[in-house]
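In the form predicted alone, a lone chain appears below as structure tokens.
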Amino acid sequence: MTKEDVKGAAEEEQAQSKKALKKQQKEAEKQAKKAEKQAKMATEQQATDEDDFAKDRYGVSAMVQSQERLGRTLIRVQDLTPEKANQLVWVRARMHTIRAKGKQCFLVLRQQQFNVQALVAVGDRASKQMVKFAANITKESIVDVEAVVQTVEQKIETCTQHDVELHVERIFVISQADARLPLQLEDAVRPDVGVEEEGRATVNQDTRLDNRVIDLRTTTSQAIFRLQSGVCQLFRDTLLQKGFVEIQTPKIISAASEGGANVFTVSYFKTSAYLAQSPQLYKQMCICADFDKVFCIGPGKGRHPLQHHAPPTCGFWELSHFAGRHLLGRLPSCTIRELCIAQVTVHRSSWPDSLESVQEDGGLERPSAVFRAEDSNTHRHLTEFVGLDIEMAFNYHYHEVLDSITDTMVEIFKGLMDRFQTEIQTVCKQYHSEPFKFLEPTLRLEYQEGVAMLRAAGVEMGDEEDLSTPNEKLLGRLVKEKYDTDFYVLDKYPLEVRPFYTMPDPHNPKYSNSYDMFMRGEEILSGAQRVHDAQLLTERASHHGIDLEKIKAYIDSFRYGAPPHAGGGIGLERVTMLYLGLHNIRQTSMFPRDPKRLTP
């Protein structure tokens, strides 16, 4: 190395040392300034605390670990009315919105679907530090507030409690929310006007479902699921009053009801089991066991017509999920779709009425039951839903059962109108729809009358042709125009488009003792009188080319005396959706499951 190289290296090292020293000096100065600032803030805070006469009236409470049980009574937001004027109350609610203005801060406190305005203002009971504290509480935090209820001269239109406001004297944070929320609740409840308004954010469905815990806090979601709870309660109460017995049916079965391809498999000790699709087998067994009238809430069963262009007959697992555990294991392991591709013919008349239809686009659907392992992505289908099922023995005519079901539906509709007006109006503010209309007694049309109405509207279809989904919707509109009802029954379906165990019409062998019920032009229930005679059931099965050995256990269950009976199944989420006039079943499923969603 030359002298010049050595000299250059030394100069470079000296420059780096000076640079490092300068950097250290800057860092030291920075730390000194930071320490000085912290000391100054601490001094100011101490002086502030000494001057803050309200320092014990606000703050962040210690985590509630059940340290003690206070005798404090918390008032519900919905109970804050003018009758409580001038009363000092405690309220626990979420911080919905905050607006600070000078020496006062306006809060909106939300509790489920109700909210109230609150005011924190500098005065005898609140210091400026207390106002500042309230203004900096994060949205969605849970707070306890002690306040005086005051009536207002001008209604607060943005709050449900528009006749009063709270004048806050104490405020404590019970649970603090993160400052950054995945969605803003005011955006999530913005009215659905069909087009996005410039400058106003909206929340799409995936964002809602990805952050369902937040979305369920909206006033609209709260209203939807409280009304849905009402549907279950009214269904149960009405049937219990009618002498029905509530039953619980197995959800785990020993063999796949559709050959194993379209069901969900679960590990069951040293073997495999499957999630049940329909309670129908067990409902019918209970009728044969002399329970007479049964219902269950859980396994749902609905039927959508297999479209009329389906090829004629062959049965490959026709009654598999009714035939019992011993039969199920002997069914071929292939999907409906694969069979059709292989040109194995299937006719809808061999299907149990818990089966879904061919979709409008021609894709095959699997049964509408609690668990549906079919890749169906529509506005009204889920892979898991709640079913309301009914089965009932009757004396002489299946219309005894039909009347009982329609009476139950009417009682549900009336109960919702009487008890859930607040919820209905809350949903309507965001998703406007016409009030749901129904008649007493329920309108009942025969299938031939429905076909005649469609033909008069320009639809070309045969007498015994099944209704497509578009024709169902069109018929719903025609019925509404003519009879001014959103709920009706279509009775006496063609025998050839119904399951083989459906009782034929004794007066016209081309038709059957079966029915569907519709709300706003969409089917919510499918049912029928079941064939309860082993000999007739054998004849009907043979007529449809069904292997009698595969359904032997099912037929044998009627050899020991079975009363005439009928029933049907209703989808809870679909009833809620259609009653409220919503357009997607995911809005009425608390944590929806479909082929693309398994979380949260």
Second form
Amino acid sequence: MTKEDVKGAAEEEQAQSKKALKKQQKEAEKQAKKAEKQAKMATEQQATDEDDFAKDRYGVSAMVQSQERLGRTLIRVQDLTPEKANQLVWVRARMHTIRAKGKQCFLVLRQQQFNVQALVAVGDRASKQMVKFAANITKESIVDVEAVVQTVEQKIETCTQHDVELHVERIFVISQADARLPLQLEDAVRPDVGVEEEGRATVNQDTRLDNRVIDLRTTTSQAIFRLQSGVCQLFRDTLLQKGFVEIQTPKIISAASEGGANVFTVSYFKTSAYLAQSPQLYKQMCICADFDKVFCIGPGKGRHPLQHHAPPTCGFWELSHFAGRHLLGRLPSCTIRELCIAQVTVHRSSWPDSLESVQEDGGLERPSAVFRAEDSNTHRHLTEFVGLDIEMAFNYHYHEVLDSITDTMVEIFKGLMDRFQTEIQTVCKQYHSEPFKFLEPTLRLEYQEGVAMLRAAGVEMGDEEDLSTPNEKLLGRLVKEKYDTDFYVLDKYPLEVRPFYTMPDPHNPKYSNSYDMFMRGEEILSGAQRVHDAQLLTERASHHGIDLEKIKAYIDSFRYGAPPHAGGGIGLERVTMLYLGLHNIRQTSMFPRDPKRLTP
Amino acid sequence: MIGNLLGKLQLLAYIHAQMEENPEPQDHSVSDTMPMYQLKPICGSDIKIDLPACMYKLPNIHAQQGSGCAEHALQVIPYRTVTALRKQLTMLYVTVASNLSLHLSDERKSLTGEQSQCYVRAALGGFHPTLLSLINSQNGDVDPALKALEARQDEILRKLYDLKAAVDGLAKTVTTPDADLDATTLPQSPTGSPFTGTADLDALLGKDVGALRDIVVNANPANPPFSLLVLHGLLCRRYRVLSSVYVHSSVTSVPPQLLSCLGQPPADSYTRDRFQLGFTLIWKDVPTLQMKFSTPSMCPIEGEANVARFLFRLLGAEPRDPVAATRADCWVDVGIQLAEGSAKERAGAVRALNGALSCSPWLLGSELSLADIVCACSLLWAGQADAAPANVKRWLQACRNLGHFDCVYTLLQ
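Alright, leaving the form predicted alone aside, put up the form predicted in complex with the partner chain.
Complete assembly follows, chain above in first position.
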């Protein structure tokens, strides 16, 4: 080593030791400071502990293990109105937001769709420690609050109960929430419009669906699902009043042979069984069993995603499932044979938009083509949904049934309009949309009129061509412009695009006695007069190239005197979504199932 | 005339230029000693020209082969035609030159032939230089086809001038006010017996596309349109009308008589395509009455009187005579005043009615017309029927006796 090097090394060592020294010094300082702080805090604590006169008016309660039955009445937040001014009430709610400011702490307490502002202020009832405690309660914790209801001169815009405020006297935490929440509720309720300008966040759908428990607590979700419950209830009430009988149909059905391309299989003792996708067969059997008017509310299944792909070559209109049989419309016989072997059942309402576009090009060689996992995520399809199905026998004309169904729908809309206005307004705050309009009695247009309207608007289509999704939406807009209604029926569809069990029109063989109902331009119901004559059914099935052996049991059920009947079914989630003007069906399904989602 | 020829010249010049530009050596077996050119097709032969259907179609005046230069430009020009064309080109140039010189000489009789030639050369200065030389070399000897074409053109021009003169003459006779003509004594053409005139629904409402033509009327239940109900009744007598009444969701409840104001629906109203016309009345919360028919092509019509005019036209009983039509319109406006005007205006309108009805049984003469319907309905709506003067009362009773107004009277009760 040269002298310089040695010198350098020495210098380095010196430098190092200097650095080390410095470090040590710093650490020592830190420690000293910390000790000082702690000492200070301890003294402060002691001081404050002595001054806390409100010690028994706040705190974390012991876990409620049903220790004693208190006769305390808790007031609902929605009942906190100026009428209760100056009363001392107990309220159990969640901590929505907390804002501490010196000697005061503002809380917003939330209960389902309603929230109210509460104030903890240092005074003769509350101490500084109590205010501090309130400020440190984690969000979403459930608290019991005893407070005096006070009216406010200036309306509190951010709360639903905007003319009162709670002045807290006692506050106890019943169930504490984790400090870190996966999503913030204010973000979840924020409307999407104008987000970029304000720079505030919203929560994207996947996060919501993964943490559904918290997401469902938002005022909007509460409103949506209460409205959905209302739809179901109104459906049931209206039909029961009309003399319908509610039935429950089996969902586990047998298979005639092995296979299983597009259905959901379940292992059933020593064999496998399949999950029914629609209650069609059983509804019809009930009519043949003289129940006259039946309805059922229950889960329906959508398609099952497949691995095998092939380009589609022929178009579907509707496939309905029967116990162990497959009734398919408009497929070449080879495909049907394949499907029969594969026990394919698909419900029309659960098709992705990709299929619609595929229909433009051609058809279906093997139905599996549609079910590519990556393409099946659409805004209006679920693999599992709640179906509300109706079937009714009629006397002379299927319009008796059609009028019945449209009456029911109108009653549902009216009921929602009358009794669920709060919910509708709450949803509108986050997802703005036009209020739903309808005519009474329901507007009924014929398919030819719809085609004429589309042609006048510049769309080219054949007389017997099926309506594609964009055409349906355009027709919805045209009808809205002319008649100002969001709900209408399109009657007399062309025979070619309907399933084989649809009754043909007696006067014009090209058309059928079938109908579709639309809400805001999207289809919600597909129904028809069913063929109730075994002979005609056989003819129609052969015309469609369906193997008669597979549907023998179905045809047999009409051999013993079947009344003329018709019906249709709607999807609960879709009706709610379209009534509120939402854009994604997952918003109206509590725990949605689609090809990519199985939990929660 | 000259312009036409010049245009043709330019076209041929262009073709000639094309020929010069794209020479392609060809087999020399062709009889002509000039080097072979294969003209590349300027445009493909399979061009489908989609002529617009809304334009006028004149018969092609260049129908003859050989002189149709416009046609030639769009065809693949085979070689033989090329030579023929070249010949014609030169001929044409010569013709033009000679014509020009002729015309020029016509106008400037003082010019000598040579001077005119100079003018011609100057005028043709933009043309192909080789052909210019032809002007001097070749004279006279014009292609007979071209001559015939020229003659036809002259003929056409002469006819045009004659027509123009005739039209001018007519214009003069029409626009100059005839001192002897007295408009007030123009015979009042009868409006025709009511409601049996032929109105072509297709002409009025657009082509029948095989679907029900539905007229949608949005009315406020607080303000039922009586005149439209009367007109609906009249329409039903003339056409097969599918009438339906709806209640919009913006209105909570409607009295039952308004729901049945269009009468009982016919038994087969479920077969929409068997009807000629649809009349849909929607009770809705609208500020003014509104009618929609064909939303892409028609804007909505607002106001009861305007919709009444539209519906009346469908009955085909509108007076053709402009004077009577104007009087009818005036009375319709009086009707509006009766319904919506202030008390003073209403009183004035009633007085006007009284005055008019003193000389004739109906407002416009001897037949019921739109004016009568609108005025009667306005009067009934305003509740002034009992306080009306004698003539008006008599007239109202006459309206009632006709039977068209029964629907209105049932609503008034």
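Numbering follows the first chain given and starts at 1. These numbers were taken from a predicted model, which means no experiment stands behind them. We call the rigid core whatever largest set of C-alpha positions still superposes within 1.5 Å between the two forms.
- Superposition on the rigid core between these two forms places the CA atom of K23 2 Å or more away from its counterpart.
- A movement of the C-alpha atom of R559 falling short of 2 angstroms is seen between these two forms when the two forms are aligned on their rigid core.
- Once you line up the core between these two forms, the Cα of L70 stays within less than 2 Å of where it was.
- The shift recorded for the CA atom of K33 between these two forms is 10.4 Å, with superposition on the rigid core.
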